[in-house]
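As a starting point, one isolated chain is supplied in structure tokens, in the form predicted alone.
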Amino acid sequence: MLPGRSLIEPGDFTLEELNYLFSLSQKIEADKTFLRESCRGRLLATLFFEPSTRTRLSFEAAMLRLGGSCLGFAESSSSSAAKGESLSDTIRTVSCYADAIVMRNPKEGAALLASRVTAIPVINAGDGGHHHPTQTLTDLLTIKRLHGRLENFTIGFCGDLKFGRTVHSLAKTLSRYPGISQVFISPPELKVPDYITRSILEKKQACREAEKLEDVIGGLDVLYMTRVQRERFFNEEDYIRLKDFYVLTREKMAAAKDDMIVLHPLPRVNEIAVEVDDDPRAAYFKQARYGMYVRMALLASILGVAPC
């Protein structure tokens, strides 16, 4: 279904293809021997020009669990990019060694450029404030596993919605499912970009903006918290002023539904109090594990070793 395909943004895959990946992920989770060794002899290149913990390690864990191998770098300073090598030349070179590339880059559009200069699949692991499609796969699988459905619920996105590529990718993708209502909770300076809300409204889906989490938390089925990203700010004073604008505490959770789930793409700083970790509705560490399963499914599919 997906052999040889690149994943640059979530819209690259149909809903049928997404559902196939989620079904495959659940089979991998249920049977630890399923697809084991299926990628033996295959090589995944992980090219991270920005820091990463979960995305890079989950991709490497996914490939190793499939029996494949990995090579790459965790920071641009350890590659020839530090010497001035162009991204195109880096991708063309790495394509000589690997069967697929996973790349994170601070520049919007970098993954698309990479996919155009190589014949092997390219997976976007985050391009600036633009997209993070495999985090979206992770988020959708988590919601499906814990809520049992991907339609007819209300989700609130809280925090840095201006620069949050995970928010942008997930919000646009959720607008493809029926009955989704989206609430964007942020200070004016970090509001969701207009092109995101326009894309939702064009699909006749509901969305609205709010400034206070307390005003809307009681009506949410899913709460998606995000950190204020220091690395996206040009002005340190603006970051200091906004970084503690939202902090999810036990007191605020008391107003939420009993079956609401709390997601976070991680890393967190202080936007979710540690005391919330013990709440059964806190799902962000389960979310990290689901990320490995869905990335296993994705790699097996694009490398052509998964069942049709």
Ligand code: NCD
Second form
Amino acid sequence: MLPGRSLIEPGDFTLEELNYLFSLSQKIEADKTFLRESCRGRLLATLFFEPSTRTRLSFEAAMLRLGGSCLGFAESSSSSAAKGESLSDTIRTVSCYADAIVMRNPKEGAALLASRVTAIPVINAGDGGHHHPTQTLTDLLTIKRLHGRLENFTIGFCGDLKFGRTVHSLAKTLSRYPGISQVFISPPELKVPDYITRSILEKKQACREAEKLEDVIGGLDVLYMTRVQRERFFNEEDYIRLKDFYVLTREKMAAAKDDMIVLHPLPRVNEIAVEVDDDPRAAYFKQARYGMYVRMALLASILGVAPC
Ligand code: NCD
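Write the structure block of the form predicted in complex with N-carbamoyl-L-aspartate (NCD) for the protein whose form predicted alone appears above.
So here's everything in the complex, that chain up top.
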């Protein structure tokens, strides 16, 4: 279904293709031998020009579990970018060695540019404050597995909705599913960009904005917490003023539904108190695990070794 395809933003895949990836992920989770050696002899390049723990390591774990191998770099200072090499030249070079590229770059549009100068698949692992489609795959799979459906629920996004690329990708994608109501909870300075709310309203889906988490938490089925994105602020004072605007505590969780789930793409800084980790509704570490399964499904599919 997906051999040879790149993934630059979640809209690149149809809902049918997303569903296919979720059922493949479920099979991989249920049967540890399924697709185990399917990528033997294949090479995945992981090019990270920005810090990462989960995205890079889950891609590498995914490729290794499929029997393939990985090469790459975890910071731009150890690549020829530090000598002034252009992104296009780096991508053309890596394409001589690898079968697929996963890349993260601080510039919006970098992954799209990369995909235009190579014939091998490029997966966007985050381009600035723009998109992060494989986190969206992770988030959707987690919701599907824990709530049993990808329709008819209310999700609240809380925190830095201006710079948070995981929010942008997930919110746009959720507007393609029926009956989803989205609540954007942020201070005015960190509001979700207009192009996101516009794209939701154009599809005649529900969305609204709020400032206080306490005012809306009781109506949510999913609460998606986010970190204030320090690295994308122009000045440190604004960051310091806004960084602890929201802190999810046990006390606030008391007002939430019994089956609400708390997601977070991680890393967490202060926005979820550690005491919440013991709450059965806290799903962010499960989410990290689902991220590996869905990346296995994605790699096996674009490398053409998954069943159709
Ligand atoms: C996110 C990212 O890089 O955008 N992390 C991730 O990939 N899981 C969220 C963040 O950095 O806050």
